[in-house]
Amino acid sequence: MSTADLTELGLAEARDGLKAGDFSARELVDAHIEAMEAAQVLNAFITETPDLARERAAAADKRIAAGEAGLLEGLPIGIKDLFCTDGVRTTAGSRILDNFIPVYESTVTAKLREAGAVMLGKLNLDEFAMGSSNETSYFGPVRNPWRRAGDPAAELVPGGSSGGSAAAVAARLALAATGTDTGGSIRQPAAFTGIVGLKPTYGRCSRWGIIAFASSLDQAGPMGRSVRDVALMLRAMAGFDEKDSTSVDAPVPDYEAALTGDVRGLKVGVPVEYRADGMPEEISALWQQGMEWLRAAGAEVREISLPHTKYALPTYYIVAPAEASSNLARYDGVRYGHREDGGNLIEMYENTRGSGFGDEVQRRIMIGTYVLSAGYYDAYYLKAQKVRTLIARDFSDAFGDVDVILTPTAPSAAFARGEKTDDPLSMYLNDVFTVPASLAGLPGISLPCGLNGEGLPLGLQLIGRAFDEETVLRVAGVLEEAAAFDARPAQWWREA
């Protein structure tokens, strides 16, 4: 098999044959380090790592030989640089934490690293997951591989914040990925990138080293090509954390068993508040085909209502900004990572802080310190808490009556580099689809489901039960079958 074919399967194919012998654990590793190289115009990793993915490689093929292989034995994938990794460089996209070498292992990445899955290196991502757009990184944008079709010359976005792990699995640099979602930071790229990506319930990943954003929304997830390729990543990632005080004591299920192909008698909510003003028609007709397709497969759809989903944006930019204002304190510039001089003490603190964070951090850390300052906490944060709960009430009332529910992604495909940067409610109006979801604690889903009319990705989400993984993947299965999406980015970065 050559190089170009190894780097083309998923996650699923690859593990198959390894099992078969049609390949090694170092020659698969070997195909997608090539890749990367060839891919550095896309700036999907901040730091590559191809001497251990060698290293790591060469004891899974003999671990495969002994029969000793582990869920992922020998499957190449890549990290958010938001996971510490002991030993190499964890930055989280940003100046501050520029040089920082963690000496512990996440949570996430040692049960994946446990289960034979090869590191290929640390992926770019928004500032400290800030942004809908992954130009926020202090190590410069990442570029989505995909083109318009009018359009070829015109760098589009690859979403944000987990652009870095859509970008480089869109572009075949990586089997699958790990990436975060505090308010679609996960689905919304993979949106964006034509694959698939998952935000588990809060409380299924553990948190326990990775870099906090907000720390009541933050959750890990697998970003992979199909339906298949995350379920079988998340059940490595999954489980219980003692480290973790939000990580919940349930049993993580085979999600690769969960695939039946069978969604007879299911009931599909389709929320009448999620018609935006303004949608573009491709989207809505896209909605609209994705219904059809789960009717087809023997589903019912019916419409719900989920009255406080006007409040969600609102909500989410007080509640993750004043969790980020406290979470970022942190950073002083006196035990670790980026430094600057001063006179004194506060001014060492402001000068290290006002060069190390960038635009977007100061700004969201500012918004969070004035919802949380006396006089405002009442009237922005606490309030903002209420309505939380009734978001979350508004989800669990619709389950009494549906078993997931069914909204796009995004509302547009991706957009051009510098096109929302100076508009930053333009910015997080991208993440209008996904963030109730958040607020609630809920599994999600992207998975592409067509191309628009410039040939680029668009994205159907699928939302179900807190814990419900398993019939929100079986949905999800049965969707992507239908829709037989099978587009991909052409490799202009190899011509450039």
The other form holds:
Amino acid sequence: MSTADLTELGLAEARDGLKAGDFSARELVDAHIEAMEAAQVLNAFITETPDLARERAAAADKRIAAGEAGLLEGLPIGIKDLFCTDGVRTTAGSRILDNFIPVYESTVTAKLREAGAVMLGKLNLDEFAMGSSNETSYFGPVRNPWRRAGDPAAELVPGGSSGGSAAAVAARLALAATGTDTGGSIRQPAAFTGIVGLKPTYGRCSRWGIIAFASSLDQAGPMGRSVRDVALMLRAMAGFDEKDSTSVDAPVPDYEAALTGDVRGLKVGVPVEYRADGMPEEISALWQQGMEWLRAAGAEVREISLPHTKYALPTYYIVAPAEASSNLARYDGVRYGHREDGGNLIEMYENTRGSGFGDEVQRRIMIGTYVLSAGYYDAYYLKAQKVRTLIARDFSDAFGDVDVILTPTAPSAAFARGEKTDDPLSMYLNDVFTVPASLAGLPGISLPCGLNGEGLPLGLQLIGRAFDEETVLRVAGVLEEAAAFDARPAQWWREA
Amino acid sequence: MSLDKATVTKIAHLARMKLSEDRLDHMVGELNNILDWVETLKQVDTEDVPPMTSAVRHSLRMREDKVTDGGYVDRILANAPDAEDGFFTVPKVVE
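Output the form predicted together with its partner chain next; the form predicted alone has already been displayed.
What follows is the entire complex, opening with the chain shown before.
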């Protein structure tokens, strides 16, 4: 197989090829390093670690030869730069951590390493995962590998916050990548770049060693080019961890085995409240098409109601900033990261945090500080947590009638850089379909199901019951087969 | 209710962030827009609704109260902008 061919494989296919001895881990990793280095114009990686990757690939080849291969042995993947990696700079996309080199490894990346996966580098993201376009990164925006037919000059965003992960997987720089999702940060970029992204149930993957944004919402998950690939990644990432007090002690199933292709008799809910005014016709048509595909496969589609849907975004934009302001209090210039001197201790804090954080992060810290401040806590934070209860109840009521919920992933296809940066609220609206499941802690997947009129990918989302990733994956597998999505971005960056 | 610049300045101080006058001016408008928008939550009747404290129902685990980690000062100080004699340092706080 030629080098270029090796980047054409999916994660599961590459695993099978290594097992069959068709190529070595070193060859597979070298092919991806070459692709990564040829795509720097995308700015998908903040830190590339090719030497480390070659070293680990060589070790993987030895383990394969010895018959000791792990689940992901020798498979090159990218890691969102929010996961702490021992000895490898971890920035969270922020100036305040631009020189931070962890002395420990996050649980999820440790599990991936243990499974034999080979890290290619650390992927770009919105600063502290706060954003929906990857434009808030201190290390510059990521470019979406997709371009509008007829307007190739427009630089499109890859979505966010896991924008580097999405771009790297879509551009075939990595077989798969880790992402994190707080309000849609895996699913929305997956939709914008034509790949599959899964946010597991809250508590499925350990949060230990992942730089915290909003602790009651943050969840790590896999991004890949097929449902099977994310099922495989999830199996390696998930599992109980005593270092995370909200990690759930439950067995990790073989998620690939859930892909039976059989959804006969399954009940699929379609929430009437998601028929937002002004939804582009293409997205509503794709949604309709999704229902028809599932009906044709033997599932029963019925309307459901999630009456508190319209309150989900305002609830999220109280809860998430409140938790962020508390989590980000630790960046004070004393123990790690950027420091800017001042005449006294308070000035040192203020100078450090004034210059170390970017605009969006500061905006959210301000909101969070305000809603948690004396006299406002009940009116904002407590109220939002009560509404959150009602949003979660909507879902548990709905799951009395249906097994899975089908919605669009995002209200639009990828937009151009700068289009929404002047108005924070218009950026927040990107997460309108993903935030409700996040608030309820439920698993959700986005998969590419079609193209819009400009040739850009559009995604559909499936939401499942807590800890029922298997049903979500099974239904996603059926949709994937029906959609037969095989469009891909032209590799224009190789000619640039 | 809307925030004035004095209140926004106070919040910035509480959050320990030095913002330029220009940024503070901008922030007044942005924060008010966001707070106006979240006002819609007032329409929801939450009488007798408990606040959600956990995304997924589970009880916190107990463990034995013993030291399980530690003893590596060098690693802890490895990223400190300024460390001395095994300690983090800060500007002088006592005269």
